[in-house]
Structures are given as structure tokens and as C-alpha cells.
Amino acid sequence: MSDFSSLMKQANYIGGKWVGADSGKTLDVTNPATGEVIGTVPDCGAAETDRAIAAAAEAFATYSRTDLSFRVDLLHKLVQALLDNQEPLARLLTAEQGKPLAEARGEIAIGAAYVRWFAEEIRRAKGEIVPSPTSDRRLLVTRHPVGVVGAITPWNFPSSMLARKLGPALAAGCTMVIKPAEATPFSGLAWAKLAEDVGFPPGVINVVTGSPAAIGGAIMASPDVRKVTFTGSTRVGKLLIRQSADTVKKVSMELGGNAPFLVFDDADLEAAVQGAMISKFRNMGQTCVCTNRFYIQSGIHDAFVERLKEAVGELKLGEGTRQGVTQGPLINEAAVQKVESFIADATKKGGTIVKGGGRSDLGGTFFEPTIITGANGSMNFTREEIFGPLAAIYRFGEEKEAIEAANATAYGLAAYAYTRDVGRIFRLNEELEYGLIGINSGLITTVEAPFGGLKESGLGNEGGSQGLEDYLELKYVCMAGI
């Protein structure tokens, strides 16, 4: 077993230095796996972000003029610190996230892969000169580094999540005050540990843990933090832009999701359950691009039920360290019981349990990966993000019908749909309410796409070239006489 003692840093990252809590208090971390206390993080409030956002604010006045070669030099240092401490790294998040270590491995992966794109992609963030009207005149288009920025992570992909905002901010030029859920902040703070090691000076990075009130109101407060960057919540995502107003900050947000997976009679019928489930038992379940409604045509329903249950019942749950293991605990008791409750409502209004629907015996937070027929729009799930094991199932006759079932939410993050008809494909591009859509794939994230969601999914995007805008700032400069 590959010892990550050494990346688990209890303490916080302020300007160089690593440090604790002006009170000295820390926060238990625990493996929801086994309720055991894997170490603490200093439980620090509004105070030490001041601290933070002033030594990123001091740091970008250097760090943000150095050489694009010296940052890009850097960020490939990074990734090669990343995939050398791979299996430790991996093993850290599996401990006080769950996930499996296989999917543990893949995340560190993709989060390196993250930083080696914005690592090449700044090469190309070039300004341009527009024609002038006249000819005694040169326009010209520069970019350059937004300045501070916060970053907010959660607690679902503590490593990839960072890894997409840490990327394009660094490569920047912007130096950064981060703040990890307080369910995985070790791997947030791991982030800090490996880019002391590669050599990027003090203040550039900055990670604080505790209250997210306190520190989230902080750096929303800061007119020194000029973007703030967030994965998480709708309802919290609202309540950063509302704060943001203030001191009118750029933000990006990445926000709930709501994703349907539409099957129709034409589609490859192993490939679309196949693709069912990666898209809604991945990380079980507790992903903003996750299915939360399946919705199947007629001819195809009663076959995809019948192999979706055989490929359910295949799951292995468990402890993420263990051999063969593909599905590990919910994050808390707090989501099992979310889970709980939508399957209540759901049978209560009619819905069928065809596969799980309860606590698995293994105890604590683990949750059986569950299948339920005969969803409709009367139930909360068809509203609510599930965030969790529970595949709800609808049954539709024709094209318009699932398509308007599929946008009728306020969400519109991810759309997943299997179809082998060419026209149908362009007709779902058209028409689903989506910023991602994968057409017979459940994975389509990937460093070269952007990742960004519409109506109240979100604001901006990360990864792709588009992955930079939100770090760096138009100038236009007029030079006349010429």
C-alpha cells in the first residue's frame, strides 16, 4: 500500500507558509467509509483569508509579470509531480471521499491531463490588431491576468475540480485563495504541498479550510479578489453571484444538474446501458453531470429494464481499497437520507422498486444502487438533483415528447441520449436545453471540450480553450499619430 502520509497536510497554506487557526481549532476529517478519523485541517474563519487574499494580492504583482516560459516551465513541473505521487494521491482521496481507488487513480489522471492543457493552451491566447478605420491608427487587443481569484470546490471531485480552475488561473498569471469542502480538503491542500515542491513562490497559492460562510464571505467581500470561481450547489452558486454584485467580480459558476438520458427504439440496446451506467453510478452517483432521469421509448423499455437490473446487480460495494470494488459509500448520512426519501415519494406515488431501494448491510452510509419503473413528473426527483445510487425511469411514445420532458427543469447542465436516426441527432442538438450532450456515450468530459451549463446550471466554462477566458481581461489600446 503506497503511504500518502506525507501529501496529508494539516495545516493551511498562507503565503508560503503553512500554518493553523488563530484559535488553534481544528475540523475532524473522516473516511465515510468506516467513520474513522483520518486527520484534522485548521478550522479558520474570515481572518486568515484576509490574510490569504493579501498575500495572493502581493504575489500577483510579481508572479503576474514573470515569463510566460517560467509559468508554463511550472504547471509541467506540476503534472509531473501529479502522476509521480499517483497511487498516494489517489489513495488520499479514496480515504476521506469514498469513491473507489480505481476512480481515485482516474481523477488525479484527469486532473494532471487538466493542468498539461492550460499548460499549452495559454501558448495560444493571443490578442489581435483589428483594422483601423483610418490610416494614421493601430487597434490593438490585448489579454491579460484577471488578478486574484477565489476558487470554491466541492467535495465530490475534491482533486479534478481544483484541477480545472487551478490550471487555466496559474497559466494566467492569477494567483489564487482556494477554499476545499470541509469533507475533502486534504486533497486541496495536496494540490498546495506538490507546487511548494516544484518551486512556484509563496502567495501565488493559497488554501484555507473551515467555516464556508466565514471564508466564502470573505473572499466575496475582497475588492482584491477580481474572480471568483465555484462547483457546487444552485442555491449557493445564487448566493455567491448575489455577493459578487458588491465589487462587480467576474464568476464562474458550476452549478446542480438535472440530466436526462434519453433511450430511444432505435439505439444500440448494450452500448445505451452500458453508457447508463457510467452516467448515473460513477462515483455513486454524487456527480452534477449524473443521470437523474431515465427516459425510454416504448419499444425498448421492458429490454433496457431487464439488462440495466442485470448490470445493477453486478455492482460491488464496499471499501474503495479493496479488489474489485466499483461502488463505494454516499459522502454522509445526510445523502443517504435524501436517497431514502425520493424513493419514498416515488413508490408512494406510484413507482415501482425493481432492484435495491434500501441500506446495503455493509452499514454506515453505504446505499444499494437502485432501479425504479414507472417515474413520472408528480415525483421530487423529477425536479430535484438526486446526487446518488437511484435510477428513475420513465416511459415515452415519441420524440417531442422526450424532448420536452427532458428541458422541463430548471437545470441544464448534462443530456445524454442513444439514437442511431442521423436527423434525430441534429433535431437533440437543436433542442435539449444542455451546455454538454453526450449522443450514445455516458462519459463525454474530456480537457479539450469545454464543460459549462445553461439556464440555472451555471455561468462560464472550464476546459477547452474557452477554459482561459474567465481568467484573463480585454484591453483595447488606440494608438493615433501614427
The other form holds:
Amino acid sequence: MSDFSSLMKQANYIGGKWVGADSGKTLDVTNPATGEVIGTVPDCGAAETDRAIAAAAEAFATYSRTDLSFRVDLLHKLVQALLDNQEPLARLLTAEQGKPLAEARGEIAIGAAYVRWFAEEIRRAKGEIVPSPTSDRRLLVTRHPVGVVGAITPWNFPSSMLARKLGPALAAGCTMVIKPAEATPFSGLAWAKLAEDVGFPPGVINVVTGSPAAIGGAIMASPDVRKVTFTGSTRVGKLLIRQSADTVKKVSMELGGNAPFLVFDDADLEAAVQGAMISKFRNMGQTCVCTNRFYIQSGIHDAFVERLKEAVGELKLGEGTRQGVTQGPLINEAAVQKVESFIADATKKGGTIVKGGGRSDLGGTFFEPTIITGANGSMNFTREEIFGPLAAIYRFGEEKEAIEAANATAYGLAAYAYTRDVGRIFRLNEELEYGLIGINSGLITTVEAPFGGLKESGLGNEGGSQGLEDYLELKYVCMAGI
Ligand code: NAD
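Return the form predicted in complex with ligand NAD of this protein as a structure block, the form predicted on its own having already been given.
Now the complete complex, all chains and molecules, led by this one.
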């Protein structure tokens, strides 16, 4: 079954009902590969969001007290529903986001894996009995769901980024108000449809689409929302952190990156090129952990560039549903113009385009995978996230120089390094100021490990046992007079 029409809900889900905007207005959702409108979603604002929060708060009173086994069973049913619908969900994702179908299928599978992981992990969310300083007391530390969670998600992984929030929140006993990105709302709404189908009670999950500032503003202002989990740009993340102050919400922030990719002379060249391709060109360079800056040691530099050029030459652009396509379009025209401006800036400052360099003949927002050599610290992409298929290559001499350059950014999400030297691997682990470090691998995300950034790349972690912590709060109870 590949028809996604039954999963493409053109309505919002509030308090267990599928509804439109109060104004009746809608927003178009387009396929970035064709420019065609694939459907519409309600253009909601603060009033609808307030109703969603009220529904979530009401549902929290009962859902948070349900049997653990009830929630775990529902989550396993949700996993099964996702896997049963993997193909139509992947096609829906490709239709609104543009990524190749193989990547979309992978995203649905990893989303299901996150939910399964948290359904397992909640069963081990133990409290503590702490030794008391006096014999007449018993000290307990217990864990409780934080309350209503606001979840705001981006367009680049509209399904799996929600899975990393929804899995732990629902496992812990929280209820949710979800705001998907404007460009890709259908993948988020599909989660609500499947959750409804498998029997999650009304109000546990609510999804609102429309004006980001109005919906976000209502979520942030409400004292009933006790936690906000956000994945998106550092700019919006900082705004939400400021807005969280008035009601002292817990916040989890998965923000932008500026990943360095270090290749040392002793690296396995083929492995490094393979890792470079996946970390740079997956999802057309539109991932938060995408390599932004390649630092290549002098001895291996020219060979690396030659092999990377060959590998980039094998990439195939096109509509994500076509056989063999590895690169979809960029999400919109603004994204294309951003990549163009990085290229213009870099060539003005001495960079050389050795592959690609412009818009593709396919038109629209398709862009040629591009390599620029001779990159230097004055170029804009040294500091800013590219979020497109542009590989910037810097040459370095000594290890210390590469580490200093790698750390010279406000971001601290992912870093990669290729080397066979065990001592160096430990130095990199200690010195690279990044939350995720890939040694001899360009793809390291997995449900079992924590995913989170340092510095301005974020707060908190998603995945791993740590990914549940943010949805549980501690209470200490002291029993005296025993
Ligand atoms: P974005 O910040 O523009 O949008 C993210 C979400 O925030 C969207 O749902 C958007 O509608 C919403 N939003 C925008 N303005 C808002 C406001 N005033 N109040 C409330 N919500 C608002 O980011 P994007 O362009 O969708 O996504 C790309 C960014 O996300 C990149 O910077 C990327 O690195 C980052 N990202 C980070 C991770 C991570 O795990 N660290 C993962 C994926 C993407």
C-alpha cells in the first residue's frame, strides 16, 4: 500500500477531534520537487492553541495516573502502526519534504525505533532510597511526569524529530501540544492519526498548525505547559528560552550546528570519503549534524579532494520517488539563495569551485552538489550553518591547529574525525567541544545513545536513557518519626 491519502489529515487534532481553524483559513503545503500543492492545513493561532493546552491539561490528570503497562502497550501498538504504514508514511514525507524515498523509509523506521526504545526505557526509570543520616528517617527520591509538554519541530526530519519527543513524553505519562513546521505538517499530523487509531485517549496528543509566532507564543505563555521541547534553529531556540522565563518552564533545545570533519594523514581514505558523503550530502545537506567544514591534513588533502569529487559525481538529483535518486530538492527558494550567497562569498575570498557550483538544470530548488577548496576562516560558512549541499574544504598542518579551528564556533553539536591513532582519538574526545563525536564514522545517531549539543547548539539530550530524564521530575520525600 503506497497511497498516503488516508494518512494525510488536512485538519488539526485537538481534544480527540479533527478540527479546522476558527477563521476557516488554511495554508497550502507544497511538494518542493514539483511546486505542486499537495494539500492544506488549518491556519490556527493562539485561541486554538489555548484549547489544545486545556485539552492536554485535562487529559494529564488521568493519563499521568494510568498503569505503566497501559502506556507501554499503547506505545508498542503505535510502533507497529508506524511499521505497518511505513511505505505510505515515507511517501507522504517525501511528498512534503523532498527527500529520497529510501531516506524517508529510514526516517519512519528510526522514528518507530525511538518510540520502542522509550517504551522499554520507562520500565527502568527507577527512583532511589537514599541512606538517611539518622535512624528514624527514610529518604526516598521518586520520579513523576513533568506535565503538559509543548513540542515544536523542524521540517528537515518532520517525523523522527517528533518521535524523539513524543516517545519519552508519552512513556513518562505526559500529554502534548505539538506544533509541526509549516513546510511539513502532514508527517506530524499522521502521528496523531495513528495514535488515535491505536487508542491513545483524547487530549493526550494535540497537533496545531498555523502561525509559528502565535502558536509558539501561546505555548510559551501558558503556565499549564511545564516543559517545551524544541528542535530548530538557534535563533528561534534563543527566543523560546527567553519566553520560557516568565513561567519557568523546563526546556530542551536541539539547535543548529556547524560540524567540523577532520581527516588526518593516517586516515583510511576510502572510509573518510564514504563518511564525508553521508555526513555532508544526506538530506541534501539539510541535517543539523551535517558537516559544515572539512579540515583535511596536508599529506592526504589532494587525494581526499580527488576521491570526494568522484563520489560527488555519482550522486543523482531528482524527485525523491524516482528510482536511484540520492538528492532531492532544497526545501525552498530561500535555502537555494543562502547556498548561492555562501558560494559567491567564498569565491570572492579565494575559494575554488572544483565541483558543481550552481542551480541544477532540473530547475526549481534543485542544486548541484558542490565542493569548494581553499576555504579559509574569513569565509561566511566558517561561522554559519550552510544547510545545503556545499562541501567547504580547509587544509591544515598540525593536529592542534585543526582542533583549534574546529572549536572556533559558537556551535557544539556534531564533530567527525578520521584517524587510526588511538592516542589522538582520546585527545579529540577530550578537546573537541561537541556533544556528538564520530570517530571513523559519518553517521552516528542511534536510539541507544544521547543526542544533544554543547554551547549554542542546545540544552538536554534526546535518545539514550538520558532522553527520558527531561520528561520526569524528581521529588524527594523524607519520612520521619519511624
Ligand atoms: P526554525 O527554527 O526556523 O523552525 C523550527 C520550528 O520552529 C518550526 O516548527 C517553526 O515553525 C517554529 N518557529 C519559528 N518561529 C517560531 C516562533 N517565533 N515561536 C515558536 N516557534 C517558531 O528551523 P527550521 O528551519 O525548521 O529547521 C532547521 C534548523 O533546525 C537548523 O538550524 C538545524 O540545525 C536545526 N535542527 C537541529 C536538530 C538538532 O537535533 N539539534 C535537528 C534538526 C534540525
